[in-house]
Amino acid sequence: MIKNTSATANSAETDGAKSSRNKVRKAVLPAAGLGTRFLPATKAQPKEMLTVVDKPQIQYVVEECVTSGIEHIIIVTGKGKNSIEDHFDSAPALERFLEEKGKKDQAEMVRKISNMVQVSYTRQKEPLGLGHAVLVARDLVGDEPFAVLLGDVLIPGPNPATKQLINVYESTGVGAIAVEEVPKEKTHLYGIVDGEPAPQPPFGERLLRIRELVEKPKPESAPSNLAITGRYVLPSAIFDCLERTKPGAENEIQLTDALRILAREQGLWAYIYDGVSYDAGHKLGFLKATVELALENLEFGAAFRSYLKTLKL
């Protein structure tokens, strides 16, 4: 009996260690891009700080991280991005001013922004691609799995896409990327997944094993209509893959190329997440996000809906 008990304890310790290794605590948010699609608005401010309704885009993404259980966020910045750091820093003078004016709710809102999660920053000194931006965060991430969230892709809702991917990774120990169905005629606008169904509980048919990732294929040659959505949960092995990834167009290191290596060597899941995304990195997507999130606003959503109905379109 003693021997069996010891074996059970050892097994529990092993399972516990494995669970600890699989726990996703950190997230990387690349935010070093120049935001040229939004010029002149981004001439003197980061695109990540453009406001959607009443919050900068990057705050929506940070809140998704927090709701997903992330404990440490690493934001990769570049020249001219100081306002991002200021936004998530404490603002005692502003808090004091608001409290003295009797605006305690606003003071608490400001305080909550700086206290919601640990945030670290690292710089991407040259715009050498998304893959390079992720690689810059290597020392801060260390040897553990982590999430990557693109700051101009907003996926609001009670069931965060990042949390769904974390569940996949912590259950299987294999990296996962979020995908969604897009119209076949628009596959040339996205990275597209070539995958095979690999259903397993509790994820069912939403889970696919990736065979290949194809960047912006023409509709007639696209292997599917499942587009990469800007949310990833990856093992630390991706850094080695990025180190081995050769620069492509414009001398940039692409994350997609490193994901191909990871899929081939260790496996990689595509997960059809439950939710709706807004590509706020483009003007039309930004406008759609603004309108639809405004309609959901508890304070003025109903009034805004009534106003839209008066428009003659």
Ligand code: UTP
Contents of the next structure:
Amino acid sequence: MIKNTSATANSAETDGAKSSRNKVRKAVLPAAGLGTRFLPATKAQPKEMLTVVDKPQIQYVVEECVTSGIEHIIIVTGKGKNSIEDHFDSAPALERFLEEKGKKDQAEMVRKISNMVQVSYTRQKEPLGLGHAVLVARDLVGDEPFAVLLGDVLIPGPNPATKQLINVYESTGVGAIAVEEVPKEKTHLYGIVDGEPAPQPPFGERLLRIRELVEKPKPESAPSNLAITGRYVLPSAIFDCLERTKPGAENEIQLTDALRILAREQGLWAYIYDGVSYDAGHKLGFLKATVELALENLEFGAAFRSYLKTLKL
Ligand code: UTP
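Form predicted in complex with the named molecule, following the form predicted on its own:
Below is the entire complex, every chain and molecule, led by the chain shown above.
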């Protein structure tokens, strides 16, 4: 059962200690996968660096962290992923070149990418699964709660899913994972949550206590149509759960298997976040993200919409 460790302590001092212990400052972005669903584009470049409209996917994810108040991002990279590090590094020669050409706005934009947040890198030597990638970040995270954001899932918008999960964690002291409704006939494509409604202010009906997590169930046996979305806020206890997780599907260490242990031992919330996600890690999802985000673009969204209307579909 989920233990509510929210601020009900007797003294203000205990309250303070508790809330600082619950503060979520770090995020892990696993980006070491091979991106095989996106071949041949990902033969020599990371899928997290593929551009959606005007910036690489992983920049959207880093920006979500920054808007959510994250202070330190740990990106898990692997072979062939150096361009991710280059993207968030400073680029003095490029900045100087742009300044000299009088392109101050562009120079500022380039500078902002490397200054927006502290980023550390660690390498997953082999892509042994999402769970394994998170475990690789253990030392850099230490003994504190942290967020996990998949580097190829975009959830743009002013109210980031990660911030919503942080609010849940910081007020309850219990881990939370983002879920969203999917069509019942598509449950076999997702990790699906079996959750018991556990409404409480200010989260209301969006909060569910996780009973079980089911990997890709057929529609007729799915316990719900709530799919795991690629955003998590977890206590450091997840690392011990990952240590105890044996390789599962595709011989990989699955994060979902470790979450199941965490849910059983310490409780775990599913939170129906407010927002829209794009799984840009495969071709169709990437195209949908590109079209929808291009339509919202302030600079050329209107022109793009007019262009789409001219297509004979
Ligand atoms: P995916 O399963 O979408 O990525 O994992 P993948 O393995 O690269 O994709 P395919 O199936 O071969 O096309 C979600 C995120 O987790 C990272 C990926 O880089 C991606 O951002 N990941 C996955 C790791 O960091 N390590 C792994 O071993 C697996």
